[in-house]
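The form predicted alone is given below as one chain in structure tokens.
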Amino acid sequence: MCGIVGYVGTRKAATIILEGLKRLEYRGYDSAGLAIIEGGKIKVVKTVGRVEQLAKEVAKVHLTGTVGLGHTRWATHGGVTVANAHPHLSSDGKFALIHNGVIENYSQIKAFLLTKGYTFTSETDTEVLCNLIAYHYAKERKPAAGESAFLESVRKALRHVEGTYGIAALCADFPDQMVAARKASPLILGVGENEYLLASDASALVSSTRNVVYLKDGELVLITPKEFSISTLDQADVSPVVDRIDWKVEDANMDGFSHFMEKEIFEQPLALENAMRGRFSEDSSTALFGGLNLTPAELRQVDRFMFCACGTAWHACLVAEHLIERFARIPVEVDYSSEFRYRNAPLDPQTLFFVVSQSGETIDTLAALREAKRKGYRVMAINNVVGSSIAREADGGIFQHVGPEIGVASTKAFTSQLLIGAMVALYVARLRDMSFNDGVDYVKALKGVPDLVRQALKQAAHIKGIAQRYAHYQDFLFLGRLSLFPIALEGALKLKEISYIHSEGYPAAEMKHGPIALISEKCPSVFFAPKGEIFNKVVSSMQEIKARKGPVIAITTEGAELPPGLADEVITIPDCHEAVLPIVATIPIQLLSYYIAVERGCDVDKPRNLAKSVTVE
């Protein structure tokens, strides 16, 4: 969601912060700002709009300080204005604060601070917290032995806070210090040579260091140019664990592509190879996962799977549901993470949970994980970020290993989630009643996915032409059946995310139950019509659309014979095993959505109102 960057060292902080903020632009934001300590005072520069505009404003000011922090804001409390942009200053000017998350009891705290003479210039909960820190600092209580009065003021303020936060603060009285803290909002400390960086996302750090410390919930860090120390809200010291980021800054560059989304679409063959690497048995009859922390005997006792996710990851879970039930014959339930913990769903004691999140920081999915664990269930995680909150708190899991995904609209992360879901289905099926030969065929299909995706990507120029002809439409329908119904949902989501076209996904057979009322010459329908047992059923649905003069775009497989003239546009993908068909079928809808958005002049990598990682409810 919002982005945090901090720097304490010997270099000009403003330069480092602006570079870091640019690398966080993909997360989504509407305003930006930074604060630098100069001559014992805090100087703040803020602007509405892109980091590029902030850089222009910073260039007008002479900032040479070596301690500072910066922020990109995605509006929650208060509109998109300079006053509401971060950083916020306390009313006495001593403190500057940036904040990701939501302070739920901010109105009560604000009412109290108003009685103490504190003033406010914004509508944000963040300014309230900043003034609360100033209030505790002004009370001049003696800090604990060896502690900074600055750190102690932040600690005391946070004890009164309800909600979520990732914060970084400066104090004019302590010009060589920064204090940061987290609760359900990611913060990473970068450990460099004679310098430290702070960020909400590793992409802002890797140009300076790949050595990092992942802060945990309830932890605070005091940073100086020479050292850092971590403690808890209860003043307990924490021994830091320094991890190493396994990707380079070059991985987050566009490499000649027009957009990150385009690059990541074409990276998918390699990303899928990485997601599979080392995960098959020697006899190539099943999948292997080293991080589940479950024995085969324990897995055979599982009676039901429960998947929780949000957005695109939820669609991947729907495909996993289909494949696990189809091949492993185990009931599967899929729930939105945001709904799971608020409804008291009856669950079998032998239920195994899976949570799916590319970032590993999705707030609703993290909350679902915690709720499941609270009720005594084992929780597995499928995510792409080593060291993320979900990865650390899950009982076991499977990393996607696809590298950083910068485009807001997920592409390679989604197809790798589909792949891992198919591998889980295989693994559990082979523990049950799938034969050796069927397992070998399944593994062969999985190993062939990268080449199948390469073949599908060769349709890019053809799909671009279709996109140019259909970019002016304002409504679309995406229709599929069985495992391709979730891909229809994903196609509709992709199109609306990046091109702002109203689009909906349905099972093809549901058209007659209401959605067919939308059909007209101005509403194209994208059909998934692969060769197979229900091909004729899908063709029948397509004929119903054509009878009502609706334009039809068909995505079909090699060997399928569509009636002549039934489809206005045809995209052909390779015929393949049903376990990998959803992956291959995803490629055309990614390309179609991307090229339509480009044709409409949309900001593909930074679509309006959206954020890459949703870290607030």
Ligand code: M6R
Contents of the next structure:
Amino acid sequence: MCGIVGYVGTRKAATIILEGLKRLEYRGYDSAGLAIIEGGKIKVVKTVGRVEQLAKEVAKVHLTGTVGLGHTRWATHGGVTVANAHPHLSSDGKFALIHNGVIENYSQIKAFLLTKGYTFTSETDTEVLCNLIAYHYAKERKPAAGESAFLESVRKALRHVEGTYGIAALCADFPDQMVAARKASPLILGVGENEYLLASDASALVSSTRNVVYLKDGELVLITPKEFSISTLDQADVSPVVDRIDWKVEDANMDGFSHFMEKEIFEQPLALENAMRGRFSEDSSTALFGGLNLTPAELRQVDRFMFCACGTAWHACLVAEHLIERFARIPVEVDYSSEFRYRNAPLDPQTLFFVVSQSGETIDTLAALREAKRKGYRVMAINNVVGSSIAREADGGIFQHVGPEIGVASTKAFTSQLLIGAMVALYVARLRDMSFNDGVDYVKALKGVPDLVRQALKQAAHIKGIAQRYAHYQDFLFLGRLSLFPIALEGALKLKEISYIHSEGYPAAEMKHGPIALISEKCPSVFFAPKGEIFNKVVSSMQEIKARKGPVIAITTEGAELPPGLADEVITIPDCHEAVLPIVATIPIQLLSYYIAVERGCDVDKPRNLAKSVTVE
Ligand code: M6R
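For comparison with the form predicted alone, would you give the structure of this protein in the form predicted in complex with the named molecule?
First the chain shown before, then all remaining chains and molecules of the complex.
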């Protein structure tokens, strides 16, 4: 949540920061601001609303400084006001601070600072931390030789802080320096030529440099135009490792689509190809994962899988559960990361953990990973962002390799998680009882999925028409069975998050145990009705809805014969292997929710109240 950008170099900082903030806006977008050092003073411009609005305000001011920082906010402490927008200044005007995360003991610190004469103009925890830095600077401004008093004040302040932070600070007395630090909130240093950039997300850096240093928890960085140095809260020096980001700035552009979500839906065939590339055995009978760091013998010892995730990624875990239990016959448990962390579940010693997170920064999932590791379990991560906190802290894992996902509503990341879950099911099944021939059929199905998705995408115009007819409804049900029940949950989440329509997902047969009370001509039901053993049962559920005048949108597979007139709308997807059916069945619900949101005039890529990665508990 929230986006951080910093610049120290020779170019006009405001221009670079605004460009970076635009790229980060999907992280949080209720207000924005920047601070630039000029003539030994910190100049701040802030506004409620989007980065576009901030750019207009900045254009009114002549800002030429080459050191500065900027922020897009997703409110945690305090409402959406200019006063609460970042950057915050200390009451003496000497320090400016931007912050992602939550300072949990901010009220105690604030009470202390009030007794020392510090004043506050916002309701934020960030302003409290900014003044705490100013307090330490004023109190102990004689650092040892070679030390920066600015850096030391930040370090001292952070030692008193409980909670999470990714921060960047400026000090008017050190006009060519920036100090940044992190704890459970991502920060990346971009290493350019004669310049350094700082960002909470790589997308803000790639137009300037692809050489980066991922800061670790408990590290601080002091940046000047000529160099940077990293140290810990305990003042130990850290040798930096410079990594190279493997995607380009073009990956984060819209390429002629109207929204990132639309682009990301349509690039799924390619994304899925990338996610499976090089991951099959030579005889094409099983999957291969280089990053699991587990031998086949170790994997054979595993007698239970535990998956933790949030939101859409949690739905992907439910599908993985179905496929692993079905094909590998190993019990799987799936939990919300936020619940797992606190419920102290009894765990079998031979359990293998998986955490699934597109961003790799979701704090609940990171906390679940840490809790599992603390108990001595090995944790694998299925994750899209190389260098993310979850990727770095896991014992091994599988990268999704689908490029940056910018739309807040997850699409290509979800289908690639489904694909990887299906591949994990295959891999462990082939270590146990799945035959060579069944493995070959399974691999063939997986390799065919990009084409199946291409075919499903051809339904776009038809689905758009349905969306136009149904966009005015206020309630929807999504109903599916077996591996399509999680896709029903995903359909309901997609629709509600981008079009603000109330929607719920249920196992189709559960509908009669309660949700059927909602059914009337005002509540359409989206049914997954694929060909197969439970087709007739799903048809019966549809009939129960029709008997109560509920409109029915059926997503069915080629060759399934729905009774004529039962469904008001029919979307047909290719018939396919059950390992890939959830992927193919996802396409219509993505398109339906996208077109409904567009029809309702919603801001598809930046839905209200949401942010792309949730780094607060
Ligand atoms: O980055 P993560 O996969 O950990 O994110 C988890 C959820 O916050 C995320 O999937 C969220 O539910 C999306 N907005 C869904 O579209």
